[in-house]
Every structure is written in C-alpha cells, then in structure tokens.
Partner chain sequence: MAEKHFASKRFAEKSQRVLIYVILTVISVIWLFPFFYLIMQSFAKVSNPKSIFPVEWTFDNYKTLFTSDTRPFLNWWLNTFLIALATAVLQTIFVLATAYALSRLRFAGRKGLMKLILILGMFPGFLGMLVNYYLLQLLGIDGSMFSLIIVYFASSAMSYYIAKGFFDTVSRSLDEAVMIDGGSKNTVFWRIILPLSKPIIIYTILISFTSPWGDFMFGNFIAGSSRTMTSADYTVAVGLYKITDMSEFGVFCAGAVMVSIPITALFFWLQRYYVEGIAGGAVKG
Amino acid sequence: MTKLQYLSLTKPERVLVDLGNFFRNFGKGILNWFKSIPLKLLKFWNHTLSVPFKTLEKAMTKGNWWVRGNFLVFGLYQIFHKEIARGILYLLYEVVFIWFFIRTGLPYLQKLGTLGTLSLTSHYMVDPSSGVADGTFATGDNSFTILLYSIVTIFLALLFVVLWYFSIRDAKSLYDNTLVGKMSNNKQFFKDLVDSKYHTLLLAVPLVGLVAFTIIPIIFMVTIGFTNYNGAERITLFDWVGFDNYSLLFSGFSNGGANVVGIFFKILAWTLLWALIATFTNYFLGMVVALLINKKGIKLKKLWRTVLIFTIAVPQFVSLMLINRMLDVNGFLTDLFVKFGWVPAKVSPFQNATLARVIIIVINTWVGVPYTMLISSGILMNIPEDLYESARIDGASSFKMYRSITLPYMLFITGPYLLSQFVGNINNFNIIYLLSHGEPSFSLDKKLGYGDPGETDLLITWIYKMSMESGSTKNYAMACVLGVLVFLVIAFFSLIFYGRTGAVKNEEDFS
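Just the chain, alone, in the form predicted on its own, possible?
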C-alpha cells in the first residue's frame, strides 16, 4: 500500500491497517531472527570462541618453557617475570580448587548420577560376609546437598578453566612485552588495579554475589524440576525423573482426573492479561494525572502531589491487608456490594471471579498510579516548551500535541521502564496474595500435590501455594517447573520488545 492510499483511508481503516502491519512485521521479525541464527553462530565462533584456541596455540608454539609451564602451574611465568602478586593469586586458586575438588567436590560429583543411595540419616556399616554391624558409623546421603555441592563444584571447575586460560594469556602477553624491552612488576600490577582495571576490581564483588545468590540458585531450581523432590522435612533422598514433571503438568486428566493443564493455561492467560492491564492503566493514568497537575493554571500543585503520595508513604502490604479485611464476608465494602446486588449476602466479593479481578485491577491502579505520576512529572518538565509553542501556532489541538509530542517523548524515555513494569506485574505477588489469596478456588484436591490454585492466582502465587501451603503434599519439583515456565514467558517478551523500544534502537537520537 502506498502512502497516498493509506492517507485516503478512514481512521478506523488506518487502525486496522496499522494493526495488521504490526502483527505482520512482528511475525517477520521472529522469522528473520531464526534465519539469522546460523550467521550469528558463525560470527560468534570467528570473533569469540576461536580466539582462546588461537591464543593457546600461540602460547604453546611461540612462548618459552616458562610460558608453557603455565599450562600446568598457574602463574608460573608471572612469578618468574617478577609479577609475584599476580602469579601467587593464580597459583592460590589452583591449589585451593584442587584441594576442594579432591576433598569435597569429587565425592559429591560421583553421586550426582543417583543423588545418593543410603536413605537413613545415619547407620552402622554391616559386614557383607557375616551380616553383623562392624561398629563403623556412617552418615546417609542427602540428595539436596549432593545436588547443591555438585552445581557449586561445576561452577568452580568452569572458573578454574577460565583462570587457566587467563594465566596462559597473561603469560604470553608478558613474554611478548619482554621481547620488545617492555618490563612490568608488582608495582605496575597494583597501579593497574586502581587505574585501568579499577572497574574490574569494583565489579568483582557484585559479580561473585550475582553468581552465588542468583545464577547458582536459578540453576539449582531448574535441576530440581527434573527430580521428584517434594520438600518433606524427613525426606533426604530423591531421584531424577527426567521430563516427567513437565509431561505431568501438560498431561491434562492423567493425575487423579484433575485438569491440571486447563488450570495452568487459565492461570497463564490471566497472568498475561493482568500484567498488560495493570501496566498500561498505571502508566497512562499516571501520565494523565501528571499532565493535569503540571498544567498551567492549576493551583496547589504541591498539595495534589502530596495527597497522591500518601499511598506510597503507607506500606503497601498494610493497605492491601486492610482492604482485604474490608472485603471480607462481614466487611464494610462487602455490605455495599450486597446492597448493590453484586454479591449475595454473607459472600465475599472474591468468590466472584470477574468481580474479584476488577477489584484487583482497581486497587492496583490506586496503589501504582502515584509512582508513575512522579516519574512522568519529572520527564514532562524536561520536554522543550518550544515544541508546544510551535504546535499551537500551527493550530494543533491539545490531543494532537499529546499524541505527537508528549506520548512519543514519554515512550522514548520510559520504554525500558514500561517493560520492567510489565515483567514486575507478571511476578506481582503482594497484590494478589494479600488481597484475594487467589480466590475463587478451582477446588483442586491438595493431595495431588498442586496446591490450591484460584482464578485470580498468578503463576508466582500458584508456585508459592504449591511449595509452601500444601501441607505434607508439597511439590517443590513441580513448583520449579512453573518457575522455569515463568522465566521463559518473561524472557520471550523481554527479548522481543526490549530491543524494539526507541530508547534502545534510537538511543543516539535523544538530545
């Protein structure tokens, strides 16, 4: 369609054309991304993965024997080259890792395939020939510990390989410098730490924290999803079950007649719908409130901002729990709903799925709009007034100025924030759990191990119920499976939409 044909259409027809172009371009974008994978892999190999192998080859063929010694002893050439501090750090990690691997890591890795075989917490060893306990006291296996220590050992082994490469690369670099008469020492090493490599020193601590408290727990959670771990306190052994938990979740009626897959897709649909509505209602209403308060001629601007900020000053969980009590069977707001005929007497509004969802969205708007209002206020004050003056001279209406100046500017600045809010609402545990507790319930038998999900539950609240509120039938493994699915949903939307935001695509255009 040409530009002239597009302009000749009516506004409703343009909207339909724009919508069709969006989905068409969206599909083409995904298809082109998959088509580009082989080229990206080839480029990644040529520019990234092949570089270490080339470096190792040069170190072996063109380095002296001290450089080649780094293949076996970390930091050997650095110590020989009088960079003792750097060499000792490399050597220290090698010694500590080998000691840890032999003493702790290897015994756990050997049991990783079975996750342990001795079910008792402790027992006396029995002589196979006589069948009598020989007095040797042994401790039983703990699958949880085996899995955790195995993952930690694998991470430390990967770090060992990385530092092994860095040790050889640094040795080759120092050797090349000596060939041209450029020498270095400990003083230069410490000077670099507070100068050219200061950023590396500062980022080392948060990087260790990221690996220890984020990456390793995520990998541990993913691996638990391939076991039958149920979280029972006295159970110390569990087994690998492969993809059984995934197939069980999507098997529909295979587990006690429970339509688990139907419940899963209902909760997933509500989670995405909730995240979309909650994000855009807060965003646009907060922007409208900021525009109204910042408009010229409005008096008492500070007062209106202060009134709205009161919802932020009060802790959110306090407000939500108070509203929950007001919507209880005997609550004040419930009596109003009964008078309007929206719910029967002595029945909580949360027993009506549609009404419960509307209430949740309204309360979330009341709680969330002030945050967006504050952010929007700061951004709106930075939009050049000359743009509005020029638009007024050209005869533009207030709505046209909003659509052509204010909204594009706001979306350009707050695009990543909008995406983070969408992701945050997918995992918005407080607003759902403290307000409605997921009601009304699907009445799923708790003995099946899926908790007690409800029609207003998000995936995150269902995970909590499944792993924390199921009594003796907790199902940590299935909860981990749901956690992986939540991650995949978030990753899908994040990867697609983040790169398409103006703040990322046209960052250099902002002034």
Second form
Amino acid sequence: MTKLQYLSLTKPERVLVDLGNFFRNFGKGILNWFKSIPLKLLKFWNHTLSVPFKTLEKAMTKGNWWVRGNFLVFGLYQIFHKEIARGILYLLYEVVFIWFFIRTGLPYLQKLGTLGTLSLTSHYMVDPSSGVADGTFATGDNSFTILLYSIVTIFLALLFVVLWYFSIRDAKSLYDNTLVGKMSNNKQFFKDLVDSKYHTLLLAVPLVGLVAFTIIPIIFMVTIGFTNYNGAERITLFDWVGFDNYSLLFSGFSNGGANVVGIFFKILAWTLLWALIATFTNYFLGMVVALLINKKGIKLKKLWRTVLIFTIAVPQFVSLMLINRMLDVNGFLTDLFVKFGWVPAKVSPFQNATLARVIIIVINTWVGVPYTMLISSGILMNIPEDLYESARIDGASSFKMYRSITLPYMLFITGPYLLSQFVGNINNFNIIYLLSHGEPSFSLDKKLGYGDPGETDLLITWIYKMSMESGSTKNYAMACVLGVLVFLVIAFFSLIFYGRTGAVKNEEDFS
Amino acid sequence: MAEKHFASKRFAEKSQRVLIYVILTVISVIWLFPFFYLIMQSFAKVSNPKSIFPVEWTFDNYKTLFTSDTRPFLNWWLNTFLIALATAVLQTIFVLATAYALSRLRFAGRKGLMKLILILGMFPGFLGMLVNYYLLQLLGIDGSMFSLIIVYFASSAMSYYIAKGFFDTVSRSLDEAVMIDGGSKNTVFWRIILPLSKPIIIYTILISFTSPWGDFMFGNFIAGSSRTMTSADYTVAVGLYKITDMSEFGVFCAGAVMVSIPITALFFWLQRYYVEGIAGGAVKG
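Let's compare: the form predicted on its own is above, so bring in the form predicted together with its partner chain.
Now the full complex is given, and it begins with the chain already shown.
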C-alpha cells in the first residue's frame, strides 16, 4: 500500500491497517530473530566463548612453571610473586570447595537421579526411657535436602571453574607484566579494589544475597515443578515426574466434575484484564489529579498532595483490611449496596463476581492513584512552558493541548514505569488476597490439591492458595508450574514492550 | 464588546476553579475516610460494622492492647522497630552500592546483570520462601523474627532501579573532575554522588524502614513454621494479622492506629524527600 492510499482511508480503516501491519511485522520480527540465531552463535563463539580457551592455551604454552602450577593449585603464582592477598583468596576457595564437595556435595549429587530411596516416615526416633516416639526422624533420605544441596553444589562447582580460569588468567597477565619489567605487589590489589575494580567490592555482598536468597530459590522452584512434591512440612520422599504436572494442567482433564484447565484459563484471562485495567485507571486518574492540583491559580497545593500521601504512609494491609471490613456482610458499605439493589440483603458484595471485580478495581485506584499523582506531578512540572505558550498563541483549547503536548510527553517518559506497573499488577497479591480473598469461589474440592480458587483470584493468589494456605491439600509442585507460567506470560509482554520503546534503550540520554 | 468578552472569560475561569476545588475536596474526603473510620472504630466498645461512629465510646481497646499477655503489643512494636532499623541501615547501604555500580561503573557483564535482575523480578517471589526458610535453618536463626533482617536485605540488589535512575541524572563531568585530580572511584562515590543524592538516600531509608511494618506474608510464614516462637516474638504485622482471626476488631484498629501514627509522622517529616525521590528516580527506573 502506498502512502497516498493510506492517507485516503478514513480513520477507523487506518487503525485496522495499522493493526494488521503490527501483527505482520511482529511475525516477521520473530522470524528474523530465529534466522539470525546461527550468525549470533558464531559471533558469540568468536568473540566471547573462545577467549577463555585461547587464554588457557597461552598460559600453558607461553607461561613459566609457576603459571602452569596455577592449573592445579589456585593462586600459586600470585602467592610466590608478592600478590599474597589475592593468591590466598584463590587458594582458600579451592580448599574449601574441595572439602565441601567431598564431604557434602558428592553424596547428595549421587542421589540426585533418584531423589533418595530410604523412606523417613517409618523411622521415628524413639526415646529409650519412655518408649515414646519424640517426633524427630532417624537419618534417612530427604528429597528436599538432596535437591537443594545438589543445586547449591552445582552452583559452587561452576564458581570453582570460573575462579580456576581467573586465577590462571591473572597469573598469566602478572607474568607478562614481569617480562616488560612491571613488578606487582599487594598494594596495587587494594588500590584497584577502590578504583578500577570497585564494582567487585560494591557488588560482592548484594550478589551473594541475590544468589542465595533469590536465584537458588527460583531454580529450586523451577525444578520442583518437575517433581511430585506436595508441600508437606514433614518432608518425605518425592520423585521426578518429568513434564507430568504440565500435561496434567493442560490435558483438560476433569477431576471430580471440576475442569481445572478451564479454571486456569478463566483466571489467566481475568489476571490480564485486571492488570490492563488497573494499570490504566491508576495512570490516567493519577495524571488527572496531578493536573488538577498543578493547575495555575489553585491554592493549597501542598495540602492536597499531603492528603493523598496518607494512603502511602499507612501500611497497606491495615487499610485493605479496613475496607474489607466495610464490605463485610454486615458492613455499612454493603448496606448501601443493598439499598441500591445491587446485592440482596445479608450477602457480601464479593459473592457477585462482576461486582467484586468492579469493587477491586475501584479500590485499587484508591491505593494506586497517590503514587501516579506524585510521579506525574514531577514530570508535569518539567514540560517546557514554551510548548504550551506557542500552542496558546495558535489558539489551541486546553483539551487539545492536553492531547497533543501533555499526554505524548508523559507517555514517552513514563513508558518503562507503565511496564513495571503492569508487571506489578499481574503479581498484585495484597489487594486481591486481603479484599476479596478470590471470592466468589469456583467451589473446587479442596482435596484435589488445587487450593480453593475463585473468580477474582489472580494467578499469584491461586499459587499462594495452592502452596501455602492451610486447610486444603497442598500441591507445591503444581504451584511451581503455575509460577513458571506466570513468568512466561510476563516475559512475553515485557519482550514486546522492550522492543518498542526508545526510553529503555537510551539510558544515558537524560544525563 | 471586548470588555464583555474578558468578563465572561474571567467568569468561566472562576467557575472552573470552583469546580476543581469541589473535586479536590471530594477526593480528599474519600481518601481520608478509611483512616477516620479506623480511629472511630478503635474507640468503639462493641465493634459494629454497620455504623461509622461508635455507639459507646471507650479506651478499653487501647488498654487491652498494652496490658494483655496474649497480645504483647509493646513487644511486637519493639521487635518491628529493631528489625526496621537494622533493615534500613543494611538495605540502604547495599541498594546505593548496587545502584552506583550499575549506574557509574563500566564492567563486563553489567548489562547482563541488569537483565538478569529484571528477569528474576518476573517470578512470583513467595514460592522461594520455603527455600529461604531452609537457608535460615541452616544458618541456625529460623527461630527468631530477626532472621527477617537477612531476608529483607538479601534482596537489596533487586531494588536498585530508583536510586540508579537518580544517579544517572547526576552530571558525569563531576566524576571526571575528581578523576583528573587523582581521586579514585571510591572518592567519587563518597564525595560527589552521595552528597548530591540526599533525596534518594532519605527515600531509600524511608522505604526500607517502613516496609517491615506492613509485611505479614514472610513474617507469618516464619512465625508459623517455628515451633519455639511465642507470641512475644511477633512483629506488629504478624500480630495484628492474627488478631483479626480472633475477631476483635476494636483491638485490631487500636493496634493499627498505634502503628500508623509513627510511620505517618515519619512520612510527613520526610515528605519532601519522598516526593523528590519518587519523582526523580522512579520514572526512569
């Protein structure tokens, strides 16, 4: 289609054409991405992956015997060439790892394939004096520990290989320096630590925390999705089941008359709808409130802003539980609804799916508008005044100015923020769990191990019900499968978005 | 003719302004109402959700809160205060360190690390709680609420965005000036970036100090899993969450008021920094 043809179309037709183009280009984009994989791999091999091997080869052939010694003993060269601090750190890790690997890592790794065979349940420790089982177990296999220790061991082993390489590379470069007469000492090491290698000092603790308390748990979670672990506190043995959990969820099977896959897609649809509506209502209402407060001639700006900040200051679970109380069966808001005839008497509004959804979205604006208001106030004040000036001279109305200046400016700058809000809303646990608790329920039998999902449940609250809530049969493995699916959904939307915004890519444009 | 035109325009502007004031007043009432309701309910002798004002006024709820043995509110408050204080110190240090490293230093794997953190944020976090709890067990501190400090500050690296957005806007020529004078990157961090980033530092302290007061999820998990913990070891969020189970709404409200007052006061005292922080750093994220 030529440009002229496009321009001759009416507005709705143009929108259709744009939409068609978007999807066509989307498909093309994905195809091109796949096509570029071999080239990218080749580049990756040539520029990144082959470098370590070349370095190792050089260290072997061109280094002296001290350098070659580093292949066996970490930090050997460094320790004997006045770089004692660094050398001892390398050596220390080698010793600690080997000790850990032989004592703990290897025995657990060996059991990883079967996740243990010796059952614990029949091996209660019996107190010899009273003859009563005291509830602690005799030593036996514990699948949970086996899996966790194996993951930790694999992590430490990878680190071992990386440090092995670093120690050799370091030795080689120190050796090269001596060839041109540059001698090294400990001092330089500490000097680098606050200068050219400052990032290692700054990031060491945060990264250890990240690996231990976020990355390892996530990897663990993903692997649990391939087992039949149910989440029992007294952990017994569980087994690998491959993709069984995934196929169970998607095979559309009916269990006790309840179609779980149907519920899954219902909840997924509501989650996406909710995230979309919640993000946009908050965004636009927050912007409108900010515009009202920032309007010229309006007095007491600080007071209005302060009133809204109240909601941020009070802990969220307190205010949400209060609102929950007002919407109780006996709550006075419920009375109002009864008067309007929206719900029958003595019924909580959360028993009506549509009403419950509307209420949640309205209350979410109550929670979220103050944040967007603050953020948009900051940006609105930064919009160059002369843009408005020239628009006013040209006779633009205030609505026209809003549409052509304020909105595009805001959208451009807040693009990444909108995405993070969208993701945050997909995982917005508090508001759903504390307000409606997912009601009205699908009345799925709790014994099936899918928790007690309801019409207003998001995937995240369903996962919580499945894995943490007492009173129902837990199914931790299935919850992990759902967790992975949540991740895939979010990753899909983020990918689309990240490909399309400029503000994300040009991080240095503003400084 | 012209005069009349101006007069009508002035009238239109005036009525528009009145309308805006009306809207803002309505909004304020709506936004403040739950807190008004909270305070009223905390003085109610018998909790009656049907009425906004208490039928019978009483201080009993507050008395129960501070004297009851089954709900040692003072202990909860003190526990939470200490946890929040430690979290605020540790988390602020590590959030700022991460943000500075990612904003100002250029090293191999920087972009990769940022992408990794972005991806990690897409997983539902509480599925890892089980493993976190196990790790606390390994460290031998699972029987105490103070283990929450470790859990909170271990995730520091995940919340670098706002501080990084702020650091990105500090001019780079200042760094270069220090480097030319022979300063190290350490000097830049302590002497240039931190003194210029007062809003974001206070913002980070404020956020990390206030979040433990509202976190009932992980606290509840630790309290529920431990067999040795008594109710005196709880944090306020866990304790108050359990009160609602016991259906004593007045006591819950009284507790909520006692938690909200200090936090709100802190917020208003530091309001300027909060607004600057969120407006300056959040958007670029």
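The model shown is predicted, which means the values in this text are computed figures rather than measured ones. Numbering follows the first chain given and starts at 1. We call the rigid core the largest set of C-alpha positions that still match within 1.5 Å between the two forms.
- Checking 84, 107, 51, 486 against the motion between these two forms, you find the hinge between the rigid parts at 51.
- Superposition of the larger rigid part on its C-alpha atoms leaves the smaller part rotated by 5 degrees between these two forms.
- Relative to the superposed core, residue 12 has its Cα moved 3.8 Å between these two forms.
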